[in-house]
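Here you get one chain, nothing else, as structure tokens; it is the form predicted alone.
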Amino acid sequence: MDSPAVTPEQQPGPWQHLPVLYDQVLELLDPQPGGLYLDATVGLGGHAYGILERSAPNGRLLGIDADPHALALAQARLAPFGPRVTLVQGRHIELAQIAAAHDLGGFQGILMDLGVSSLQLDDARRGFSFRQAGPLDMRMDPQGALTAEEIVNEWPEQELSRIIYTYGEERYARRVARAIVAARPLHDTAELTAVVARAVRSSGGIHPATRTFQALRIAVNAELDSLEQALPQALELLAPGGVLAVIAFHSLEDRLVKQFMARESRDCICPPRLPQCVCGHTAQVERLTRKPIGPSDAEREENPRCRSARLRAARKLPAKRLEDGGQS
């Protein structure tokens, strides 16, 4: 069956709404029949479903996710597309390795949907949410070595303060770290939430524990390091004319994506003080989004968790040819 007759949100199962920025992602990627696509955070398969549907009858998709539970659900959701889909458990930093292992490259489109999913947030057993009691886990890959419990109960106060300030952008990071260390050992997310709430003044309409939980999750999963390594791999895997689209949910991720796309869209990345270019860098992409695309008011109302989503995209340029000899 090449093209299912139902849309993603109409399917039975744990997915009753469109994924974040669904229409905008598909407009930028513009899936075509026969195209090859990579969804680097396939999640529940919502974006992948749309890509496969629009690239029918013979478009193919490689889907990757660190979470085996999400991958199993995506497998069920995308089953109607049969062999057009290949799903693999893995992390962003393994994009090139996974693509090579499946003899795939020259993608017409690559999507990276960053951050934590509703599936993970809503499962108390995963420990991602401060709204319900659960273990201090926060691993996207349940086989990962580092947990939030280790960070919270074993890391030095100074290092704890650093990650809460850097990854959570929490102005009261020192106060939070001091309170956590004083309350050790902490056994679950409810205890941690209570400790942070006593240490931080609520501001801006967000829960006092929001930034601390974000910081811990980023540290547990090495999300920023992974993203920094994955972006150049994604660019290398794109075919000329292919589009890289990235959805970020907080300023740290978005800043990395913005800087990467800006740098790779310039012919020279030398410091401004140099009188002439010595870097030899050539532009690899053209930016399709000078400013990030956010959700509409209607989407925010339907799904408040998407309110901070930012979508950026760039198209890979053809390889430039040298003037002296015409070689690439």
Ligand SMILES: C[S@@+](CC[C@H](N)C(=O)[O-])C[C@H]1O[C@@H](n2cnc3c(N)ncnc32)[C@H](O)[C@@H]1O
Given for the second form:
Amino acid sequence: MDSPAVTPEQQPGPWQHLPVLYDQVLELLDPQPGGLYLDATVGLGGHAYGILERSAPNGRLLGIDADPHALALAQARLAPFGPRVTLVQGRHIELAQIAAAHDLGGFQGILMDLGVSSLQLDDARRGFSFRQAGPLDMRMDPQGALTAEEIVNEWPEQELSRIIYTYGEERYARRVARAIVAARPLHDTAELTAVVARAVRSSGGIHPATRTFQALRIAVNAELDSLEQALPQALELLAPGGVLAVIAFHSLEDRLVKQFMARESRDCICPPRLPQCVCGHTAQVERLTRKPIGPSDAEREENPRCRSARLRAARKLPAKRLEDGGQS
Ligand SMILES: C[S@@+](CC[C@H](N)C(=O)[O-])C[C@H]1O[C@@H](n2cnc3c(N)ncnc32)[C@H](O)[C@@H]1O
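Please supply the coordinates for the form predicted together with the named molecule, as a counterpart to the form predicted alone shown previously.
After this comes the whole thing, all chains and molecules, with the earlier chain placed first.
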């Protein structure tokens, strides 16, 4: 099927601006006709649209998302591409299983655009935003067992403080945790926002609740564990020569991606103090980005939510070099 004539930004719907780092992602993935692509965070289908458009007339895409609401929108948006698209609700920890269930593997490109979509952030009923009152939910997958409500109202103060410090990088984490515990039970995001705003002062021009909400969302969705488990699966699913591109939105996520790509680009991962290699590890990828790619000033201005985006990419080594143990 030929690619549709409309571009993503021309389509009606909740996607006023282009997805984050759109041109840069497409340049790195370089979709080709006949290629097979995996968008593991298909969201509203913005990047997926570009991949399908550039891989016309017969490139295919498997799109995965934990959120069925996002998938429904992606389905509508990507409908013009017909059978070239397969959309599946699932989580990153199941990447390999999902691909196998659809008899798909050997992808030429895999994209992970992590975090929440603007659809999720702007829907008060999901509880992701401190800007609007909503339930203490924050689940990307509405069937997920853990909610923000449980963390906020039931977790011990110390554990609360730990996640706010670690995942939110909030230096006043102890103060915030103490304030939350003292205010229990909290009923919605507006109450939580007010409690946090009383406990910490705004810094760096961001709302005082930003870091705490980020921490809760990461904990509710086990985002770091999920990423850690998904990256090796993604690498395994790539065809030799295929490209893995990951957009992270906070430093912990970015560090995981950076360390993963660095480790997999090395022939030996033994500690430097060992006189000779005992690990037998061989390089699987070459890094395409030594430093992460961030949004341009123009993109930041148009879409302030993208300000912390960091894109990294690596190419799986061609079959010959993998056979030779990664040695060039
Ligand atoms: C930033 S949005 C992606 C936007 C998308 N690239 C686009 O162009 O519209 C991130 C998406 O990833 C999904 N997501 C986040 N963590 C996930 C996980 N562990 N498993 C599956 N989907 C996840 C979210 O539900 C959200 O829809």
